[in-house]
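Just one chain is shown here, as structure tokens, and it is the form predicted on its own.
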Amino acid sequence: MNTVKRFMGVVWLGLAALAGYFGLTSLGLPKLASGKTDDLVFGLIIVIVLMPLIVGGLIRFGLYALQGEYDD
């Protein structure tokens, strides 16, 4: 079971990378570059508030799982 938990740490780190990439390229940067005020506010909220929380949380869980913090 501990091996599965450590493998899931790698999965969490991969999800963090994917979330960061798609969050910036699909949501954040196109909204910032659109020129509309509504899109600019939405893009700033995504890039400044949500992306660090989401990516940081996934990285933190992944690193804890790889370090064995969830082992029995």
Second form
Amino acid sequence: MNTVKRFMGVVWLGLAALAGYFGLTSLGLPKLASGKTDDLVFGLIIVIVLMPLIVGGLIRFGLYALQGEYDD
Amino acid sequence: MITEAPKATSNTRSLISVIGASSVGTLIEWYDFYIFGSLATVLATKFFPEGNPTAAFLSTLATFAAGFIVRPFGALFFGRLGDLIGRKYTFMVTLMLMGGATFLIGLIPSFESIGYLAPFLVLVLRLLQGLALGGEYGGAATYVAEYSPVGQRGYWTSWIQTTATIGLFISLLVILVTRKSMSKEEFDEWGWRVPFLVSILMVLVSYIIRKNMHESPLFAKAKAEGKTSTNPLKESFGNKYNFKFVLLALFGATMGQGVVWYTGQFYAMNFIKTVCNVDAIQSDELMTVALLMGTPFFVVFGWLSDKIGRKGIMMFGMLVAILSYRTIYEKMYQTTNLKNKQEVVASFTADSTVASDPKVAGGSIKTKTVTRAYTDGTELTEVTKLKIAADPSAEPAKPEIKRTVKITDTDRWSLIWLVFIQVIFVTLVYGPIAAFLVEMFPVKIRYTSMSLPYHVGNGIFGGLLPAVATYLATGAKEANTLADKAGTALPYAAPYLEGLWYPIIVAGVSLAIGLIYIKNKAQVVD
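Alternative state: the form predicted in complex with the partner chain, after the form predicted on its own:
Below is the entire complex, every chain and molecule, led by the chain shown above.
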């Protein structure tokens, strides 16, 4: 099980990259560019709060998993 | 970091009084938080006038910032205080802060009286509400858990878990009673302030009850022995050993729990009102019934988690939610889909009126009202409003169409059961989570460490659900419209279901992480 836990660390790192890319290109930036007030606030929350949390958090989580921090 | 648990000495009677005092306070905090959302339509007319971009910006900030962004900061600020000076005093402060902010919202003069100061003050007080809520939940859950015998924490903390749902009921109930005790004009004029002002009485009662409570025995013991943290933030998030569990709690549990909670309680309500177009009163009633039916299961699954472990129950809740959401929402959609019903042609009525537009000089508004009835008793009212400019050469405005469907008892019960199933998913993931989080972190940094993942998972991942899901569904609908105009195949067979990909993916990732990394036994036993 420890091998699986460590191997999945790579998956979480990849997921962080994917989430960052699609979060910005499909959600955050189009909202910022729309020109509507609601969209502006929503876009800022996506870009400044949600994406750093998901990407930064998943990177740290993936690295910890790879390093065997969650091993039994 | 597994430490030995002290033997529990609390008897059931004192435990019940602890649960009661903690739950009442938390319930009032949820009441205060929800009252703003429940009165959003009235508040918009008083503080955020339509067509004013600055007021609209402040309104959006008040909605998003307090609900999503500020809560984790409240968790950090009050969590730190709770780990430094104690649970009891900290959640007394959050209670007073929440009550004071809610009361003051009820006193703010309208936009007409004091201009931009009104929406600005609302925003500030709403931010204080968010901060207070961020600090309250972790304190209450920690306090109750630390009073509970180790093998019964799931059961006792599950009472705290019911407060979010009951707080929503009470907010709706107080508004309903206030509305019924006066005319519509009186309510719009000043009656809407009553639910805010009433809060101070409830908070005072709760304050008196809580004031007589003692500090949590585990924290008091740690403090007496000099084992409390001097820097909880650093120990929680600067220490790799603890921080890895904060991340695990977030990605393996609260993130998935947050989206399942918001889907079952808020997205379902929004879907029934705006996609199925069910009459607002009928929607509120059926949601209330489904939530009431589901609420006892918070306690059932909290209790069960003491017997068979927390992980299995929470992961099962996420799994069944992921697998069944699209089927449930398709069934909800088809239950109210008028294409599946037989129209009574003779009952068709149409009426048209033209009135002057109060906002545009020389302009007018043409209103067309169409009603249709169906053989099963369903009724449709469709109101189309078209603004006509004074200048005939001006570009014609897009008509606003509002459809309201009054459903039959049979359809209402179908929807109640479909929402109830989702509430059961909510109780599966939410019932055991307070005990799960408490048992992940040691006493000295517990308040801080458990509050942050809870509020990021619920406030940010869950709180963004309505906006992200609506965005996905709208995008799918627009893509279909474009394809239809171009004469090509429609890319989405059911665009109204596309918004569900957000909870499905987020809960899916959380389920995978939880299954692989979370253990079925307590990380910390104290």
